[in-house]
Amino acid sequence: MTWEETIQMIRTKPEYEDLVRLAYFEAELPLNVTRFQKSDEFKETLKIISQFHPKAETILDIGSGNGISAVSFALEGYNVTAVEPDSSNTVGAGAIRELKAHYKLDSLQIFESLAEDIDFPDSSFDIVYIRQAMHHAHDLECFLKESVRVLKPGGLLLTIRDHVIYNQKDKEWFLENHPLQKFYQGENAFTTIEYRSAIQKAGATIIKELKYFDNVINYFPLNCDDLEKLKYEFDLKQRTRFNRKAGFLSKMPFTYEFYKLLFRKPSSLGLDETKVPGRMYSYIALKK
């Protein structure tokens, strides 16, 4: 099955209703845009742009899919160029064109191309934004080289929600657990070393590597409240286990806190990304 056929199929299956909604695959295209604009992910993305490139006017959206991000940026007042190799009206350039017409967006341009083959002049854009597309690169180094080439000096490279694997076994686990891989066989992932190396070789300096639990951009549709609940549940289990092992010592004031200070890593909060198949990372980088 193609990617378009896969999305068309899961829209008809009740068991995929939540996935369709949360991944912005609704057949009613403007609904996806409205929901994406209100998402914690997009709000946090705008904060990052405001922090690292507040004067940006132009955005190149690579791997734009059905256009939720490109249209949302255009509605925020940016001049946006969307690059998407899929021509379909479901999940590709056709869908972006429908949304452009719906919102009457003169500030949005659309090109059908792979990232490795974009044909724009050097130093054309203030921001290159790549959402859930870098891990699909046919040639990761070429993908990033082209992305950074078209950035203006000091421009912002923002890669969002890319799958990360630790090794081949971890990749196999991710592919086995991906809900749509069995239909279209198009998923992929790279290691952090591969991502970082490709970004740096392309001529950009990584400012931040956002790991899965570092930012709501990556763990969305979970939110901060969900994470606090996970931390609380984990700490409750740890405290129960400690009380059982420590016996009468557990009754002494501050014993558990002292135990945590000595024996638990600062990051050990019940948020273990190794238990998340294909956990997502994002990168903030600036062109040298």
Ligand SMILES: C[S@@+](CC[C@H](N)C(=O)[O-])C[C@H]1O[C@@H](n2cnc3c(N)ncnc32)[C@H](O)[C@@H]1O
Given for the second form:
Amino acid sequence: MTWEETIQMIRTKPEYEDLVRLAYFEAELPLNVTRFQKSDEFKETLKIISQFHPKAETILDIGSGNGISAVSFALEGYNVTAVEPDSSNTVGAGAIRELKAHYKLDSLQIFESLAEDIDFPDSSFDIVYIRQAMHHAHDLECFLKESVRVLKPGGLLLTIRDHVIYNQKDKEWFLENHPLQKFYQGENAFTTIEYRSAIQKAGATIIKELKYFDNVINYFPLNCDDLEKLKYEFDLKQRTRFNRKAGFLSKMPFTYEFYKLLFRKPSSLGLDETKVPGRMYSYIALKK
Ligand SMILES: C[S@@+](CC[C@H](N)C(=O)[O-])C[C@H]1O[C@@H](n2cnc3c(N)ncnc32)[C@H](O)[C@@H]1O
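Here we have the form predicted on its own; I need the corresponding form predicted in complex with this ligand.
Next comes the full complex, this chain leading.
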């Protein structure tokens, strides 16, 4: 099955209703844009842009899919170029063209190409934004080399929500657990060493590596309140277990707090990314 056929199929299956909505795959294309514009992820992305490149005017969106981000940036007033190798009207360039017409966006240009083959002149864009596409690279180093080549010096490279694996076994675990991999076989992921090295070799300096639980950009559809709830529930379980084991000691003030301080690893706050298959990371980098 192709990616397009997979999305068309899951749209008809009630068990995939949440996934279709949360991954912005609904057939009514403008609805996906409206929901993405209002998302915590997009708000955080705009914050990052205003922090690291407040004067940016032009954005190249690589691997734009059905255009949620390219259109949202254009609606924010940026001059946007979308690059997408898939021509389909469901999840590719055809869908972006439909949205461009719907919103009457002269400030959005659309090209059908792989990142590895883009032929824009050097130093063309203020920002290169890549959402959930870098991990699909056929050649990660070439993908990044081209993405950074077309950035202006000092320009901002934002790679968003890419799957991270720790090793081959972890990759197999991720692929087994990916809800759509069994249909289209197109998933992939790299290690952080591979991402970092490809970004740096391409000529960009990494300013921040956002790990899975560092930012809602990665852990969406969870939000900050969900994380606090997870931490609270985990702590409650730990405290009950501690009280049982510590017996009378647990009655003394602050014993549990001391125990936490001395013996609990950060991952044991209940937010343990190793338990999330193919957890996603994002990178903020600037071209030298
Ligand atoms: C998971 S989708 C993400 C789409 C969109 N950025 C989004 O976040 O909704 C990955 C996209 O990357 C595109 N893609 C795959 N390999 C690519 C490559 N080598 N260069 C550019 N885009 C690629 C796919 O066609 C697909 O549209």
